[in-house]
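One chain comes next, on its own, written as structure tokens: the form predicted alone.
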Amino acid sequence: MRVLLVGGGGREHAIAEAIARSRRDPHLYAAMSRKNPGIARLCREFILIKEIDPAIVDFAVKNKIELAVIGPETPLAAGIPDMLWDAGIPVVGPRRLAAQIEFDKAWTRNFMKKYNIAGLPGFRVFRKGESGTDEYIDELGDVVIKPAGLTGGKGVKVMGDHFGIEGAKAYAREVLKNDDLVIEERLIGEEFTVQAFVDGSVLAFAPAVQDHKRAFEGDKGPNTGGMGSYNDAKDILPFMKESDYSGAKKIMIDAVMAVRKETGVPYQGVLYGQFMATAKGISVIEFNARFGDPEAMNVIPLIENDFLDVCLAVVTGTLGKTKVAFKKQATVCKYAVPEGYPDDPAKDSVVEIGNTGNAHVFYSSVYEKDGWVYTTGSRAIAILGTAGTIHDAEKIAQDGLLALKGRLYSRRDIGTEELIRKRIKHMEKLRA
């Protein structure tokens, strides 16, 4: 089976490995902006191209691609799935109208309000150049500022963490010069993510994962694309209640059904729901129209099914006939990033990978040249530990990180007992 993968990061390396494990004799092709050595080794052929370039469709047609899988968000916003479908190639990744749920935060909040989807925080949308943000920030008192468009996980700013009230007002005014803006009430609680395969009407849910956006240990520093993540050997995380997970699933089902009503387009691909467990229940932080990065690395290796069987069920609308199962194991994923990331990262420095033991290595934003692997300035290498408990998975991941040599930094606290106990105590205090 001829399969095209669009994207060249750590998430896509995890997808590529899952495709390569298929019993369907896959011939893998890839379109990526730089040569990811992990993906390249698994490919029959790859093309180095911007992931929003319509020439991807020509590459797919030339190679008689039978199925395409989209990794990142930018090709979704550019309508690459629409073009591939129009060329007769089925795609795991929603069409542009459905993918708005990620790339237009203003659209999504108004959409949730229109269809009465649960978990909606207090919010207001401001259009580019509009005034009144100062007054609304004063009214809410504690806010999150979100540019409406895609920002690679780094544009959202939280009051109290990034700035005070005057800083929030200044940032809102700055964003509005170039983009629409959403101002929301700040939610207090613990974040968790639920990801699901979607065939237009049926959703197959993965275990909950917690990502760690902050650059430094103790959840300090600027936001990043994600420094690491973990899941437990069951569907929920240690600080969660079963009702958090079931509530999140219902919200995602309601959103998929409402997308079809609103746009006339079935949502086919992967839906990522990021939620905040609070004292009052769960709220929706955001939706993404694809697997998370790093959260993909936690759940994709746990899929018991043949990955391509699941993908084909997504594009044929037959997910209800496919029981998607995940191994009951815990995972901890930790990113090694260039020194100085995200503000002033060391670029074009060599990364050497020694014996990582039982850990799994996923190449992310690196490139290969003359047999050497180099950093690009973004997240470089993800190391995954898998075991029966979070504690054991964390040890495997941390030991694996020690095998990396180069100008790199990683958070050692992700998945540790100390950090997880802190999460549990935080939620117990809030719920009390």
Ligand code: AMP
Contents of the next structure:
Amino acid sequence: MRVLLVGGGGREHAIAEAIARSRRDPHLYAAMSRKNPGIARLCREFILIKEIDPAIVDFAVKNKIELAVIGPETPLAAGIPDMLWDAGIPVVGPRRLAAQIEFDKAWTRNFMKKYNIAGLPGFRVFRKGESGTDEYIDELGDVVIKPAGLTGGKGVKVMGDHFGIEGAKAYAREVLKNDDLVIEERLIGEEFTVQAFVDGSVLAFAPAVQDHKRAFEGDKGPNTGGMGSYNDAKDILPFMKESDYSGAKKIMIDAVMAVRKETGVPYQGVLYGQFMATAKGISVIEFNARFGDPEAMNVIPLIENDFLDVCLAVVTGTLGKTKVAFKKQATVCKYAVPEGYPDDPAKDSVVEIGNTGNAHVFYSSVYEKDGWVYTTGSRAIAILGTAGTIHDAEKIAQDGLLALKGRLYSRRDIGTEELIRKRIKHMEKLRA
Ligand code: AMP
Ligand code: GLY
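Please give the other form, namely the form predicted in complex with the ligand, since only the form predicted alone has been shown so far.
Every chain and every other molecule in the complex is listed next, the one we just looked at coming first.
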């Protein structure tokens, strides 16, 4: 089967490996913005191209592609799936109208309200140039400021962590010069992610994962795309209740049904729900229209099915007949990122990868030139540990990180017993 993968990061490296393991004689083609060495070596052919370039469709047609899988959000926002479907190529990745759920946070909050979807925090949308943000910030008291458009996970700013009330007001005014804005109530709790394959109406859910957005240990510093993530050897995380997971699944099912009603387009691809478990139950932080990066690297390697069988079920609307199963194993994924990331990262600096032992390596935002691997300034290499417990998986990942040489850093604390205990205590305190 001739498959096109769009995207060249760690998430796409995990997808490429899953495709390569298929029994359907996969011939993999990739469209990526720079040469990811992990993906390149699994491909028949790749094209170096912007991931939003419509010429990707020509590459797909020329290579008689039978199925396309979209990794990142930017091609979804650019309507690449619509163009591929129009060329007769089925796509795992929602059409543009359905992908709004990720790329327009203002649309999504209004949509959740209209369809009465649970987990909606207090919010207000401000359109570019509109005034009145100071008053609304005063009214809520504790807020999060979100540019409505895509910012690579780096545009959202949280009061208390990133600034006080005056800083929030100034940031809101600044964002409004160029973009629509959502101001919402700041939720207090623990975050978790639930990812699912979606065929238009049926969802197949992966185990819950927790990402770590902050750049530095102890959840300090600026927001990043995600510094690392873990899951347990079951569907829920140690700080979660079963009802958090079932509530999240219900919200995601409701959202998929409502997307079809609102847009007329079936949601086919991957839906990612980001939730906050709070004292009052779960709230929706955001939806993404694709796998998370790093969260994809936790769950994709655990899929027991042939990955292409699942993809075909997504595009043919037959997920109800395909039982998607995940191995009951814990994983810990840690990113090695360039020194100075995210504000002033070391770019074009060599990374050497030694023997990572039992840990698995995913290449992310790096490129290969003359046999050497270089950083780009974004998250570079992800190291995955897999074991029966989070504790053992963490040790494997941490040992693996020692094999990396270069101007890099990572968060030692992700997946450690100390941090997990802290999360459990935090939730116990909130729920008491
Ligand atoms: P987002 O890009 O919407 O995922 O936001 C990035 C990060 O900002 C999230 O992972 C949270 O850590 C934080 N965040 C977003 N919305 C809220 C909220 N309403 N309350 C508290 N934290 C939030
Ligand atoms: N790790 C968060 C995201 O992929 O959006």
